[in-house]
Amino acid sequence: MGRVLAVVSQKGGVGKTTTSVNLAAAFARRGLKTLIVDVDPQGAVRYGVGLRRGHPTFGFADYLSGSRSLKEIILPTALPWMRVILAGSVTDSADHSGFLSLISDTAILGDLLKTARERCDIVVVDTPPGLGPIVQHVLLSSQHAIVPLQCEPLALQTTPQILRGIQEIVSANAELTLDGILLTMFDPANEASQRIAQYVRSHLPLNMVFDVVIPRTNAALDAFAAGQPVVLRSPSDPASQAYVNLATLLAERFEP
């Protein structure tokens, strides 16, 4: 039985799919049969995670809707041990409503990803900004959630409501872990950057935080915009090294 890792944070634009998409290519390149799962509605995954040219836009909204199998729904990377499902046809609309009507009221998302479980080593969810329902249902499915903190102030701010979010849920599923915060986008020229990074580490437990840290680099971004994850475009990039060293990490962690 394989494991369910959610990538959760209060507030957007932290490298949260980033995040999503490295460690997934990090844990498929150790050989790890891993499937990377977006159910964030903007749908951002489909950007970085290495699609071949004209691959389907369907995912999982497709298959929320039961238009579309889940045969249909899982797709290729360039990776041949990581498969990918996209959010699918909700990215097309302004009215996400629908969306998580869907997954308030039924058990296809909790579902979806038990059976990922048992075919896969490690399904990594990517998920929208927040504690809404559809974060909630990931993580009452889920054994392990990281937390990517961008290392600015506003973020911080945020930091305590997630954090609070994932404890309320661990007392309905206790299979769920926090295996820690991930401080992301870094920037050792920055003061501001440095203190953020150094009040996190001194106020909170040692082992909440990260030892691996993700720094900002113009690689990280230049990889995205390509459509492809850095650990693959450039595996010598400070920030994909960072990203193979906490995949080792969390596998680790993971194995029974």
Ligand SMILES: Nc1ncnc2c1ncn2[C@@H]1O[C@H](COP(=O)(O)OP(=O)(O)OP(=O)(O)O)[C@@H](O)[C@H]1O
Given for the second form:
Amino acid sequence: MGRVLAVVSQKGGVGKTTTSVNLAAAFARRGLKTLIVDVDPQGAVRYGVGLRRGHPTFGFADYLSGSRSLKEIILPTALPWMRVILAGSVTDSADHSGFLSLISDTAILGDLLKTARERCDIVVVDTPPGLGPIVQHVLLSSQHAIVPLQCEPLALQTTPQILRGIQEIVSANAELTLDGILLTMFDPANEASQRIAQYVRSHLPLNMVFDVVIPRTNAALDAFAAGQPVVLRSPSDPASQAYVNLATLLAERFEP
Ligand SMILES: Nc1ncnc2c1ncn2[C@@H]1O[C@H](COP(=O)(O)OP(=O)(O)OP(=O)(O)O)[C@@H](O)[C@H]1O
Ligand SMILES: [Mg+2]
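Hand over the structure of the form predicted in complex with the named molecule; the form predicted alone is what we had up.
Below, the chain from earlier opens the complete complex, with every other chain and molecule after it.
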């Protein structure tokens, strides 16, 4: 039985999708059978894994609505061990109410993640920002969660809120472990960035913040724009190395 790893955060734009895509690619590179599932109606995973043009756009939403089978929505990627379920047609409309009610009122999402777990070593789930119903349902079916936290001044104000959110996360599911908070977009040359990282470490419980920190790099930004995980596009970039180190650490933790 594999594991479901949810990437969640209250705040938007903190690097959830970048983390999901790069961790999934790094797991797959280790030979772990990996599936990345996009449950965020924004559908950004599609860009992160390079399934932009000429590829099917259906995915999770189309399975939820019953218009596509599970087999149809599991798409191959450039990596033999990495498959992807895109967000699907929900990204085409501004009205997500049907999508939301199918997640809230049916067991389809939980059942999908359970089936995925039976067939894969790791299922990485990229989620929308916030701790709304989609994220709550994902967490009810996950064994692991990672919370990216961007090294920016607002992190100081939102840290207590993040702590509350984490308590909520862990109490939702006895099977769920919060693996840690991941500092993202860290700029070692910037004194404020360093101060924020230090503040976060000193104000959150010991061991809650990963030692691995993801630096802000141009290669990470460019890779996303070019539709490829940075770990594949620029393996020697410091952000790639940090993601590979994080994947190694997690894969060792996940070993039975
Ligand atoms: N390590 C990094 N270095 C440079 N840019 C980064 C890095 N990580 C993420 N970014 C950029 O920051 C922006 C936000 O990242 P991303 O889309 O992964 O965040 P998100 O949390 O998924 O956002 P949302 O809440 O909207 O889903 C993107 O433009 C991404 O390319
Ligand atoms: Mg995202």
